[in-house]
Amino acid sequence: MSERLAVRKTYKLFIGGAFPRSESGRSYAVTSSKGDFLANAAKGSRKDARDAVAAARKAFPGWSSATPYNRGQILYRVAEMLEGRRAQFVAEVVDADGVTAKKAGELVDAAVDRLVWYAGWSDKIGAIRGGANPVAGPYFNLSTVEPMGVVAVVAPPAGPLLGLVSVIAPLIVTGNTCVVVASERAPLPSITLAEVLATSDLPGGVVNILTGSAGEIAPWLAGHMDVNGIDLTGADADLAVRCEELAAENLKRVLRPAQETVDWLADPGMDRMTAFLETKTVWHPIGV
């Protein structure tokens, strides 16, 4: 009997809860750090990101005004479904950084914590960051934050698991929606991450996830009139340029790379969660 020959797999892009074809009907082969054929992944194009960014826009209305509690207990779900799918995300991460599988034991729970850990912030960040301001007249005076709309994420290429719930948890906890170009070189966490939010509680168009390259993908996210802000996280310097000039023409909000390696290790604070939010405040006189 012949040896059986393995099924090679081309995953999807995931776009408003479902799993399309890239319409430009590409693909590339994803290797394994050591060189090593693992699968095809899509590559998006132009059409695809607006599709993103339409699924994105039509479920921003239901996901920031849903309760941050609820919120928070869907991320909590999928923390959930993340760990139960653990096995195959330390095999993923193995693959993607030739780690040892302890140390991608390790990156699995801790983005299994760092998800949970922003679910905690659900109902608290408001308080944080808004409240009442004394003022000099007979008004309540009071601040209250919400989040900008569409945001639009280049996911870091380093992490592909830590790093990509690190930039998208922030953003969903406090009721953005989000389009991400994924990894170009490691994109197999981020589709298995995409099946486990399809299988969530969280609402279609929500997360959308690209995968191809940021080069091509990222700068027509950058101009799109209907992105309210750009995470650059996973940019290199000229892409990074680039995509600000294109987020000037409607004054995008831009979050910048850092200039050092980030450790995605490290406590991540809130500067992420305030990010992409917006402080509205209301004057109301007193008495009446």
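This structure is a prediction, so every number in the text was calculated from the model and none was measured. Residue numbers count along the first chain shown, from 1. We call the rigid core whatever largest set of C-alpha positions still superposes within 1.5 Å between the two forms. First, how it differs from the form predicted in complex with the partner chain.
- The rigid-core alignment places the CA of residue 9 2 Å or more apart between the two forms.
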Contents of the next structure:
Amino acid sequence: MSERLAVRKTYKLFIGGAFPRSESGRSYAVTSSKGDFLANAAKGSRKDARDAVAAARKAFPGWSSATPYNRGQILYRVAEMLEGRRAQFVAEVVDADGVTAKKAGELVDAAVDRLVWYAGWSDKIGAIRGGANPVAGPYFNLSTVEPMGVVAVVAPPAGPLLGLVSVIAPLIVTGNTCVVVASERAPLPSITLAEVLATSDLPGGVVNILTGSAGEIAPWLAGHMDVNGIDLTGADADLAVRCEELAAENLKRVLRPAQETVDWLADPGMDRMTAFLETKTVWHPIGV
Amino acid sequence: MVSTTTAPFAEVASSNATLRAFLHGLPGVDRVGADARAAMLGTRSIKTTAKAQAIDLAISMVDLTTLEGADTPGKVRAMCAKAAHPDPTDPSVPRVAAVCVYPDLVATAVRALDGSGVKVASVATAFPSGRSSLEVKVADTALAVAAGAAEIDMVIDRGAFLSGDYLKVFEEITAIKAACGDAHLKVILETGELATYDNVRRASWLAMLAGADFIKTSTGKVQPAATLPVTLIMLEAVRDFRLRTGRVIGVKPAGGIRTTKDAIKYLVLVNETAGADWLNPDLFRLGASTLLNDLLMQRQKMATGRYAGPDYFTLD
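Please show me the structure of the same protein in the form predicted in complex with the partner chain, now that we have looked at it in the form predicted on its own.
Let us now look at the entire complex, which starts with that chain.
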């Protein structure tokens, strides 16, 4: 009997719940931390970014008006799906990061736990960041938080799974939709994560993942007039400055972490959730 | 009956039998071929300066349309302001060709567009179903013309057409044409209800023989509305009609054209089928409402180099 041929996976983009190839037809070779060839990944273009923003915008009304309870359930479901594919992610993290299998297992567990942790926040963030304000007059004065809209993310180059989950989960749990430019060096776990997202009740377009060069794609997202915020966690200093200048045109909210390298295993705190929220305050006369 | 039929076809409409013999004598449409040709022309790549030109041409061809039960005079006035100055921040944007409203709102639109050069079109003849008596349809048309409409978009009686009563459809169109006076007559074939491409070709010829100035695909109320293959067949019909009679008829796809990419596909189709003579607003129109914003966004993208967002354009 002849030897069985290997079935290799085609890594594509994740836009609007589907897995298209790059509009440009380009791809690039991805290597492991040791320099061995792993796979070819799609090299996304500005038009892929444009399509991803359109998909994220289309998904926003439905996702932002879903109940927080429902969003929490879906995030928890993502965690369940990720847990079910633990072995696959451990193998990919070992390849991408060159860490031991034990360390990779810890990182994948941390990514699952992070999703569960953020899932719990879905119906609590409103009470923490909003509430009844005391005012000097006969009014009820109530503040509530609302998602901003479409947020672009330059994912951290280090921590291809935990870092990615740690930037996506806080955005979507509050009702934003996002377009993520995955780590250029280690994009494979991001597309495997997309497979998890696609099978976990998350509506198409809420998370869109592009692989390719952040230096090429991120400026188009930063300048896009239909993007409401941009998270530059994974951008190097030059790219971050360029993106901040472009983002000024429509007053996008920009998130730049204080320190260069983030310890993704540490307690994330609330900052990433609250960074892309707007506060709405209503006044209502008492007794009417 | 006053016949507007031009000389080579003088006898065609003398009875239902001659009309039927003529229309059924037209060559059949190769459905697969028409679909493939339309799809192939849709793959042409129009970029940079050609794209900029195409966008401006497409804007100048738009019939900005609102045909909702909920239309108010205020909404029509707002739409008219947009028709005259599609992007108030950029005076280099051309105005659209016309606005298209229901007959009772024609007077409002005419007042709002006075002196702007944008024409006012009105749907008439029991739009969109066309189910009423000829008297009512003529009165509906007269109402719109009296209110100042420069163009009338009539619907054909699809029931009569599909049951083979071509003479009834023919006589209805000639009667409406007479009621139009100086106003241009666009005849809506409602291709989504005609079932076959052969019927689209026959209905196109029937409308042209009866005196239409324009043939239009759809009301926008029936799915599918305008499609590329159907427009291709109608463009072939106007091209052939000019060769046979010398009369030049316009074409208007309407409904379902939402993106700049779609609009440019139609322009390519016009150029390759009927010819460059048709690439002007007097002979080709795009019936649309949401298309205009996409054209403006693409125009802004080309001017500023950054992708535009719908937050910066009026909703209509």
